[in-house]
Structures are given as C-alpha cells and as structure tokens.
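One chain comes next, on its own, written as structure tokens: the form predicted on its own.
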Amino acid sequence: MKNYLSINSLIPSFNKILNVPGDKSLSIRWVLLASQAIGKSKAYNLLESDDVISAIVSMRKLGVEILKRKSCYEINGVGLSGFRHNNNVNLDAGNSGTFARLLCGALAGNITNVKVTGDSSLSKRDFSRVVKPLELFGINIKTNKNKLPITIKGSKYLRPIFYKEDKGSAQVKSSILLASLNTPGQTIVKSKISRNHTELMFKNCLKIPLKIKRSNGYEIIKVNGKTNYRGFNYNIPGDISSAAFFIALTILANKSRLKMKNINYNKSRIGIIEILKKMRAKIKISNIKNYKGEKVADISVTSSKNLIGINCPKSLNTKSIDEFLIIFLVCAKAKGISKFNGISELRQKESDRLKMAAKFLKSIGIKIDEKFDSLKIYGNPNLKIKKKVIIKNFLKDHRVFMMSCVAALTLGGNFKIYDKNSVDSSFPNFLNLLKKLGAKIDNTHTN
C-alpha cells in the first residue's frame, strides 16, 4: 500500500517560534557511545525517529540496557569489547547510513559474527568506503559485493591503522575513531575536513585525548586507543537539517518569520547559512553559545524577495551536503544562474540526490544542466506553479519528501506526494510542524 498527500494551497504569513527536534547525528553517536561507556549515561531531546530507534533497537540485541523516563533515556554502558549476544544476530539500520557505517566500527572489538542489514534504499548504498580501512585494523568483514548484508567478526588482536579518507565523509572517518577505541596503540587518520561531531564527543564527553592538525583541507586525527571511559549525559540541541527545511520555507514564503532556538551551529554543518546569505537570504544568528564544544544558537529567518544566485565555492560542499535539495530549490526562485560543482557525493545518498534535484526542477519549469559532478540552475523569481505534480519513485528518500512539501507550500500547484512516511527516519513530526505554521495538508490518503 503506498500512501501520499496533497498540498494545492500556498502557506499563508505567518509569525512564529519553532521548536526543531534534536540532531540526529548527535543522538545516533551518542546511543553509540554510551552503550560502549562504563556505567549510567543520559540524554535529554534524543530524536526518536526510525534511524534513532533502529540504533537503539540494535544496541539492545547487543545486550545494553536502554531504558526511556519521561523525556529522558538511559544508557547502563557495557564498556569497550562489551557486546554480549547470540552468534549470527541481526541488526537491521532501517534507511541509516550513519548508524549502519559507524556500527561497523564500533564492532571492531567484538569477536562474535553480527550481520548488518539495512532497508531496500540502504541496501543500494556503497560501503567499501568502510570495509577497506576496517579490514586493515584486522577485522573479517564479507559483504554482498560491498553492499549490505555484512557480516562482521571483530578481532582481540587489533592493530593501529594511517588511513587518508578523501571524500569528506564524516561516516567513514568515524567508523574508524570508532574502530580505534578498541585497538591498542595509536590510530591515525588523514581527513579531509568534514563534520567533527564524534571528534567533540570524544574529546569533551569521553575525555579521550585526541591530537587534531589541519593542513591544506584536511585535518590529522591521532587516537589512542584501548581506554575505557565514563557515562556521559548529554542534552542534544535541535537538528539544523531538518531546520534547514524551514529556514528555505520561511525565506520563499511571503511576509513571514521564523525563529528556531537551540540550533546545532556546529561550523562544519553551517554550510546552508553561508550560501543563503551569499544569496542575499534575511537570516539573523543569535544568542551562541558553546555546548561541550558544540556550537548552539538561535536562528531568525525573515522572507526573502531578491535572492540572487550563486557560484558556490567548493569548499561549502561537505559541511551543506545534506542540505543541498532544499538550496538547489531556494536557487530556483533567484535571479541568475546558480553553480555547483564537485558535488557527486549526492548520487551516494539515500538516493541519487543530484539526479533527483535536476529531474523535479525540470519537471516544475526550471532549465538546469545536469552533469556527473555538477549542477547549473537557470533561476525565475517569478516562478509560479500552475499545474499538477506528481512526486513519487524517490527511494523513499526523506528530504526529496521534505523538499516537495516546501515547494508546493511556496511555489502554489497542485501536489501530489508519495511515501508520507518516509519523514518517520529523521523528522517525525515534519508535517505537525508545518501546520503548526499554517499549512494546509491533507494527508488522509492512502492507495
């Protein structure tokens, strides 16, 4: 049975304080984390979405007690070479890519074969990106032709690895500090610079000393590993992900304002503010302050009338790679052309993101130019839509879901949009925010 909605209304004005849920990079490392940690660990805001609870889930399989007070979940950690569980368990991600890569790094100590399964989208994705360098470390992984299922089989005899990571992907260089807590000696990664999230826990909630240098667009992360550490408590701040769907919904909607407070402003996720804003975007950032080394602040956005459009620097590419659906629609609406470029790490999402954007911007009346590493997008600022659209076949991929919903609430037309329940990995609540704002979505169907 597929399921879908309509939206065939724009969003009227609205004036409002929003309430993102939490991040769920943070939420799924540290369900990671502090099931390997030595005693009680806490979080408070943890995203409870399908990629969160499937971490959880699997967590449990591996014999750590995760238990839900109130707003608050409970980790009793099992310390590191803990896991404790049948031979040959099972541990489905769900449509988590994150949790599913840094899983295999933080079995690497683990002596019992695991297998990792994930969804049918999942299932595409390309993981020798994290078998090469965590059959170095000694670990006996077999794949289905470097897709999932994996089996695992972790080793008491660990050896320190130098792996030079060179995509930017902060799931491979994790899995690996992952790995590396579990082998004795000093592990070394040469990155290039991406999200630092498993970095800053490490250092201000595990207390494990990491050594970093930058140089030339990477950074060298060295780790000693094979020392246990504390529970840890955490209060996650809000997912700036899932806020970047309504700072483009607020910036395309007329004479609105949003302000979302407690925003994850980590530097190497800020990649949308900075292209926004070079496009002439009205967004305020306020009241910042520094949460065990994560950077949090408030986030106003006002409508915005003359976007322009942009020639993005390169160097914005990993810290906004998954935000670029929600931008490439914001470039739609700007006056000139909008450039993007070494930006095919999208096609190894949880779709083919770079082929999906130029297929709906097409199919709404923007000319693009679609290449194997690059978008060029012929922006209207007067587009309007005055049609019927149809989006479906999109893997079930939550932001292509997320970015439609945008769309049609500020770009009028007649929306039809299939797998509704594709939100459920990362933004449950998605559709009750927006109409806490005013939308109009029906969302009864079903066929």
Contents of the next structure:
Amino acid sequence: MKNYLSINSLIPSFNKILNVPGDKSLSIRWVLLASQAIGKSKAYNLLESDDVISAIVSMRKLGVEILKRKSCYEINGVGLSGFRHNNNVNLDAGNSGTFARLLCGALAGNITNVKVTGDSSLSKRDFSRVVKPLELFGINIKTNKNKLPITIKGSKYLRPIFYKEDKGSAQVKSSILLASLNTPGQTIVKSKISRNHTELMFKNCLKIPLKIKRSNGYEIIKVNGKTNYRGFNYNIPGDISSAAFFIALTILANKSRLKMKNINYNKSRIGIIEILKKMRAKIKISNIKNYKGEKVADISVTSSKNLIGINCPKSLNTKSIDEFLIIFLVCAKAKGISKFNGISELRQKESDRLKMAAKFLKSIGIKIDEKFDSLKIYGNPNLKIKKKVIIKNFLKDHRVFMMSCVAALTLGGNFKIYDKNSVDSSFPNFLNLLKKLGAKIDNTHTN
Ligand code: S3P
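Given the form predicted on its own, corresponding form predicted in complex with shikimate-3-phosphate (S3P):
Time for the whole complex; same chain goes first.
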C-alpha cells in the first residue's frame, strides 16, 4: 500500500506563532468525568483526535448524550453509576491506553457487561496493571491473558481499597480514582508521583475534597466516593506533548523562532523543558497562569547551535515519559554522550519506543548503547543525513511518526515515512502545521 509521505528537504527558517491543539490527557478526562456528572458540561478546545473520539463514541454507546455546537462540546452527564446500555456492548478504545485504562475504572459501578477492545497496538499492551487494583474493589474483569479484549462487570457492592502504585503510572492511579468515585468509603492510593490531572479535576471541577500528602517520591491520595457532582466547563489548554515536536523542530532548525501560547505547563509534564534547558536549548517560558489548578504558559523557542549531552536524572523520567523519542533526537545532535536510565516503561507504550529509538538512531548513523532499561546516545553536532531513510513497521505509533518528520526536516536525507494516519491518535493537524511553517512534505503517495 502506498501509505507513505516523502520529505526530501530541510525546513527553511521560520519565525511564527502557532496554536497547538488541546491536551489529550485533559480531553479524555473531561469526557469521562463530564459523562458521569449531574447535568450539562461544556468543553472548549477539546482535542479532536482519534483517541478522544474513541472516548466520545464509547460514552455515547453507554447512553451519554454528547453534542458539538460550533467549537464547543456539550455533555449531558448521567451521574455516577448512571450508564445505560445493552448487555455486552463493545467499546472500541482504538489506540488509546489512557482511555481504555481509565474507562475500566469508570465502569466500577456499572453492573451490565461491557467489552473493551482496541487496535492491534493497544491489544499488545498490558492491562494487569489496572485489573489488579480494580479486582480488589470487587469488579469482575475477564482478560485475554492480561490483554484486550476484556469484559468488565462492575458491582453494586464495591469496597474501598488501599493500593500502592509503583510504576509512576498516571493511568493506573487515575483508573483507581475513577473507580473510587463509585465506591462508598475512603479509597487510598499511594502512588509514585506522576501527572496529576485527575486529582486537579477532582478538586477544582468536581469539588471532591481529596487529601493528598507527599512522602519520598510518592503521593498518598485519599478520596471519599459516592459523591455525585455537577457538570463543569473546561477550556482545554494546548498539549505540551504535541508542542514538544515543534520545540525540537525549532531547536534543530536553522535560524528559526517559534512561540506557542496557552500550553499546559503542569509541573508533572514539563520534564522535556527541564532536560532541553540543561542541554542549553534556547527556551523561554512566559505568561504563566493558573487555570483550574493547572498551570498554563507561553513557550518561545529559538534555534540552538551549542547543544550539549545530558546525564538525565531518573527523577525526570515520568515527567517526560511521552517526550523521550523527540528528546533522543535532540541528543543525537548534541555534543557528548547522553545517558538515560530507568526508562523501560518506554517499552510499554504504543510501540516499544526504546527499541524504535535505538533502531532509528542507528539507521541515521548515531552510535547508541541500548539496554533493557537504559540508553546511551553518542551525539554528533555535525550530523547530516545524506541517504535514503525508510520508516515503516512502527506499529503506527504516532510519536515515532512525528519524530521521524522532525528528523527529516532538520537533519536532511530522503525520508519515506509510512502510516501517516498514525498521527491522528494525538495530533491530526500536525502535517498542516508543519506546512504552515514552510515544510515541504509530499503526501501524494497516500491512499
Ligand atoms: C497518560 C499517562 C502516561 C502517558 C500517556 C497519558 C495519562 O501513561 O504515557 O500518554 O493521560 O494519564 P502511564 O501513566 O501509563 O505512564
């Protein structure tokens, strides 16, 4: 199948302001939480990507009314344990691990069978991480050897749990928090620190009093369930994980500048900024504001010639979990060796991103040392690609696709990149925005 695009020239210098689409994590959480609120909720700048659309379509199948008026989405929530649907309804989570895993928790009080399926990438991913805690609540879950498809039957007699979450997975933590909403009594999660959007929405939108204490890299979160809450409106800020590709593009491009406004700047998501700044990338953060507990900010970037390698502190790993691929690309152009440890979670994403990164970097002539849990990148500030590079068989991982486009536009070579639709998971507008900055991309080879 001719489903590839080609990039054969570097992006010319640019100096622009760009609008980055809404944050995926926040969009999915808004859909799930607004669906279970009492009354109407509205969202502006909701991300219209396949992952979020999977969430909307699934909620509709559970009897939730979701409308779009102009650029505003409206949800008429059904309240806690209020889903109404046919027995064995099939919910297709598509490519979205976040939606699938959070959905499992949201179904805690739903006593009719639901089947959850996903695409071929999601069907390879581990669900035991959410099944284990959810079973403790009294939820009945049947899996296919800890993978999708799974069948879930919630319970009227849920019991609160104490659970220690050691992976630093916001998906696991959030799945438990969603289940706790339907459960009488106090659920306690002791969770290795990870993105805290769910907690912030609980507190600032649902007005559910959470008790949170930090100790030694963990957060102890206590929540009392069975508290119905009212609909809430949300203006979704831009997604830093999408902005990341444009940050790297600008750093690696020649004599360019870019500003992206109103980006979610949550402390638990900005590892990429901390890492790139340590590498001497020219990034400025301005106009920091608070929006419903979330920080938002403007990010300005300038091309950066004197990048240096980084020995990345492990404490930045969960804060950069979705950005490593593009960070690795910047390391390829930095002086010296970059070292990353404790990153085997990358093997659990839409593809094995550690393997993908190693394969890609080798193919463009960068020396690397890949271990199960670590990566060393021997940077080359003079790196120029002068050959044909073909990117295919990457399990349609959207972030592998976007990283490859940035490499092609900043390092040279003749790139043929397959599966362009992969980008629709998180950033359908990606190629258009690249073109707006002046990139020459030939996607006439797609059908
Ligand atoms: C997400 C959490 C992260 C991240 C994913 C989005 C979320 O996954 O990789 O893209 O919205 O909670 P883990 O929590 O499994 O690390």
